[in-house]
Structures are given as C-alpha cells and as structure tokens.
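In the block that follows, a single chain appears as structure tokens, in the form predicted alone.
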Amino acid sequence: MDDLKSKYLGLIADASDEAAIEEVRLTALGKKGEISLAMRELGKMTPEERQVAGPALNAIKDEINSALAAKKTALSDAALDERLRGEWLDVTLPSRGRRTGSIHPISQVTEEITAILADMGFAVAEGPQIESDWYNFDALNIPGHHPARAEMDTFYTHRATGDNRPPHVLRTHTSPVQIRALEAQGAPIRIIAPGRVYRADYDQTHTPMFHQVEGLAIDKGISMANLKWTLEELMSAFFGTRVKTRFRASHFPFTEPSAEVDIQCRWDNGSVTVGEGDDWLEVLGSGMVHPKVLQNAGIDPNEWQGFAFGMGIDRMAMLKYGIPDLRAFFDSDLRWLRHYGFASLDVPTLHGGLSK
C-alpha cells in the first residue's frame, strides 16, 4: 500500500500540466485504474482481510484526490501568475477616449420648441402618419378643388381594384392631430403636434418627408393678441434674444382670419441674424381657427374660439444653427452629424438653457 501511494503521489508531483494530471487520475482512479481494480478485489478477501485492506485503499484514494486537487490549483495559480506578468496594465495611464452619439438637430429643435411651449401650458399630442381624406382635408375645411389635394402634391396610398373605401394619404401636415385631439378632449384645450409630414417636393429647401410642429389653443375670449404674444415669446426664447414679429394677412382654409408671420432680422453677405436689423423673414403661418373646423371637431363655435399656428422644424433648425441645405438632414452622414449634432445628455430646458 505504501508503494502504491508513493508511486502516484510522485506522478502527481511530476505532472507539468492539466493533461498530465488527468492522465494520472485515470491511471489511478479511473474505471480501469489500479486503485479501482484493487478495490474490486476486496470482495474476494476474507472479512478479516477486508477490515484491513478496505480502509487502507480508501485512505490512499482520498489522499490521491487531495493531491490531484492541490496540484490543479497550483498549476492554475502558476498559469495566472505567468499571464499577469505578460499582460500587465498600468492603471495610472489616462483612459481611452470613447466616442459618444449625438442628437440630430431635428430632435434637438423639437425638444427646444416643446420645452418653450410646455412652459406656456401646451401639451404634446400625436396622431397617425397615414390619414383619411376626412382628417387630412375635409375636417380642416380644405375643399376638393384645392391644389394640396392633387396627386402631384400629395402621396396617396394605393388601393386594390374594386376597393370603394375613401382614399388615404400620407399626412401633409400635423393639423389632423388637432382634429383628433378636439374630438377626444373637447374644449378648452392647449396642445402642440410635432411630427413627420409628407409632400411631393424635393430641392434645397424642400424634401418629400419633413417635420412640422403645430399649435392649437381653444378657450373663451382668445384673440389674435394672444396669438401674437405666444409667437413673440416662442421666437424670443428659441433664438435667445428679443424678436419682433410682423403679421401679414394671408389665407388658409382652416383659419379665419389668417396671417403669415415674419420675424425681425438682418441680412449680411448671405447670412441672417435674427432679432435685429430692418429686414423681415417669413417663418410660419397662423390664424384664428375657422368656425367650420370647430364644428367638424364637435366644438360649438358660438361658445369657443382659439388660434392655431404651424412651422417647419427643419427650417427652424436651419435658421438657428446655420445649416445651408435641408437635404443633408437625411443623408445619414456621420461627419455632418458630429458637426451639427448635440450632446445626448444636454436636455433642453428654459432654466438650464435650450442648447449647449
């Protein structure tokens, strides 16, 4: 027994890797290992012999198992020490720079406008981008002969042959959201509706898909004076300087009276500075909500009235941040986004600043 124990303890001590350790284990303790075979011989012994040989074999088996485990641990520790010597790291070195993502100017400006108008009590409303003729045109008092309803200006969805349902369109403005909000909430109401809109146009200042934000306020006693104050406060907060506005009479089917809104600016060598100078720049359309629009939304125009306005988010971003071409907004150019993008953690707020 002593020779058997010395033999395997010596083999374990001489093993240089885990493969050699496993080979020793199989030779000694495997199904056909020497110690396993010796333990099978116990059945052929007399009771007196088994009382002597059994405990001795079990003691040898336990000692070999302990030696195998200790050797494995020693080899593992030695391998780790060797790896640490070869893969050391100087923790005093400065960390590697990691690129962080940036916020697209459209998302930034949307959040800026939302923060300003939220401070005035406007809530955000949303609606579907595929609309029926009713919500996109009829409910907004847009007649059937209006140019906006022509297929050259509006994207209509295809219908199967024999389908007599009214046509659907990719919404041309976010005004349908106002109708849906009025139907769902009634009056009084104060909302803005930012989102994607679609028109068949493409050049330096127009794209087939762009972004709008429209505002709606319905209550008793609301007038054009409230509209003008709201827009002047919006523009002043947005551009970070006091901005004067000028209303020019216009016509929109869904407002009466209607007005184009200009902001004070100065042109200098092709660049524009907002809030100073003697020039004017048109930025949005507005007006008092047409009584027929209120009726179509289930609101009594004899009791309620209000104003609405709408502007292009993309154009406001171009104007504020000096972006020359609208088409670059949708080119997915990372170099452009790194140049014009915004830090992802700088959330626009009135008290903390709209942009960094």
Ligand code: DAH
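Since the model is a prediction, treat every value here as computed from it, not as a measurement. The term rigid core refers to the maximal set of C-alpha atoms that superpose within 1.5 Å between the two forms. Positions refer to the first chain, counted from 1. First, how it differs from the form predicted in complex with the named molecule.
Annotation note: for the two-part rigid motion between these two forms, residue 277 and residue 167 are assigned to a common part based on which superposition fits each C-alpha better. The chain behaves as two rigid parts between these two forms, and the smaller of them turns through 52 degrees against the larger.
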The other form holds:
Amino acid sequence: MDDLKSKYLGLIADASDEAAIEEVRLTALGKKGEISLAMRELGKMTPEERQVAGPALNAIKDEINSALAAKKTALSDAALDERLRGEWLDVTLPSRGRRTGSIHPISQVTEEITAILADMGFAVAEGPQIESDWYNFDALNIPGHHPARAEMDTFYTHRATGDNRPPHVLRTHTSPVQIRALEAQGAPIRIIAPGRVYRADYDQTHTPMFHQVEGLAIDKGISMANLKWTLEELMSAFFGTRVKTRFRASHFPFTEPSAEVDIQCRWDNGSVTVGEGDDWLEVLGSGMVHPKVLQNAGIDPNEWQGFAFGMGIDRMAMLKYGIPDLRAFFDSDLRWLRHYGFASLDVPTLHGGLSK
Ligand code: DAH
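Swap state to the form predicted in complex with the named molecule from the form predicted alone:
First the chain shown before, then all remaining chains and molecules of the complex.
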C-alpha cells in the first residue's frame, strides 16, 4: 500500500501539465485504474482483511485526489504567473508621440501678410466666393463686352432653363470685396480682403483655385505715394529684407492710373532670391481707384479717393519659401505638407520675426 501511494504521489509531482495529471488520474483512479481494481478485490477478502484494507485504500484514494487537485492549482497558478510576467506593462512610461498636422504655407503666408497690413491699420474684410456678375465685373467697371471677362476664364454657375437672370460666377479676383466693403462701411476705409479666387486654368503656375489679397484705402488726401510706401513696407516686412519695387504703368478697368508692381530679385540657375540683384519679378496690380468704381459703391468721387491693389498669395508663398510648383499646394501630399508646413506653435510672426 505504501509503495502504491508513493508511486502515484511521485507521478503527480513529476507531471508538468494538465494532460499529464489527467493521465495519472486515469492510471490510478480511472475505471481500470490500479486503485479502482484493488478496491474491487475487497469483495474477495475476509471481513477481517477488508476491515484493514478498505480504509487504507480509501485513504490512498483521498490522498491521490487531493494531490491531483493541488497539482492542478499549482500548475494553473504557474501558468498565470508566467502570463503576467509576459504581459507586464509599464504604465509609467511616457506615451508615444502622435503626429500632428501642420499649418499650410498658404495659411501661414496669408497670416503674415494680414499681420503686416493690420499693423499699418488695414482691417480684414470678406466677401462670398460665389459672386454676382455685378460685383465681380460691372461694379468694377468691367462691362459685358470687356475682354477681361473672357481673359479671366470665368467659371459660371448654372441657371435653370428659363431663368434669365445673369448667372453667378466663382469670383475671379478679390476685387469685388472693395465694392462690398465700401457699401457696408462707406469712406474713409482701409481694408484688406484675403481669400480664394477661381479661374479655369491649369499648369505649373496656374491652378483653378488660388488665393489673392486685395487692399483698399480710401480717404481725402490719398495719392500714389501712399500706395508706393505701403507696398514697399509690405514687401520688405514680408521678405525680411529691404526690397526695391518698380512701378510700371499698366491698365486695369477699376483703377486710373494703374500700375503693375515688380520686386527686385536675382535669378541663379532657376532659383530666385528676392531683395537682391537687378532682375524684376511682377507680383501685383494696383492703382488709384477709378471714380466710376467709387460711384458704383455709393461713394462720391469728388470727395473721396484712394488706392487699391491685388496680389497673388500663392505666388508670394512660392517666392518666400522656395516652393517650385504651384500645383503641389493643393495635392494634399502628406510628405509635402510635413516638409513645407509650419508647426502650429512655431510659426513666423510679426513680433517674433517673419523670416526664419
Ligand atoms: N483684380 C486684379 C486681378 O485679379 C488685380 C488687381 C489689380 C487688383 C489692380 C486691384 C488693382 O485692386 O487695383 O488680376
């Protein structure tokens, strides 16, 4: 009996997994297990023999059962410990950095130009991107037959058949905001209007949607000299260096006289540096606001006068930040955005320095 007992307790101690334990249980206590068979022998014994063997066998059976249960518990505790060791996690570690978005160069440059002009006393005005024919053209002294309408590759909105009102357009420039701001605020006024404009055009330097900023200053004694100073200050502040400007006589229906403005630059093998050299780069249109435009906006041109200008924002961003292809601005390529974008807490500012 003692041999039987130590044999099975030994086997149980050696069992290394649940399957091995089950195996031991069957060999000892299964239907044909050694202990079970021995118990069946009890019937053939004399009552005296049975009285000794019976309780002894039962005791062994109980001991084996509790050894089995204890081993099972020990094995599953060990398995749990093992798993806890493997899945252990240090919750005090710092978290993994998350990728954050960046400020698009167009947004950044819009902010920069706005900050510079706001510092000179210009307030931001806005107008709709879907504009009426009147505001986009007629009020700006661009009549129906004027070639500018065709030249601008205007996108027209669709009207239902039978609706004979003139179609709306996607504004081709920010100039209509001049009229809206004058109607809303009257004179004197100093506003800028940054925003999206649209023309049906697409190549390396043209996209169907692009950005302009309009400027308008109307008062009693404003001249071209004020325009020139404003633009030279704007360019120099924007590029962070003294930038010479060149005013060339030009023509726009909404200004008289009109001037196209070039900035000083230098080209070396395909890349341009602003504020140095003897080349010129055209960056904007400007002039003294045409009396008819003032009249169309309800302002008396005998009493008020002023200047206006319109500038391409995308162009300015390309020049300042060395971006060669305009179309890349609007491709939403994440690698491009990470490269040319600005960290939101580290953008160039007027007070912190506009050139980095
Ligand atoms: N609206 C013109 C354009 O889109 C730019 C422009 C020229 C705006 C002269 C002006 C201006 O305000 O005076 O090409």
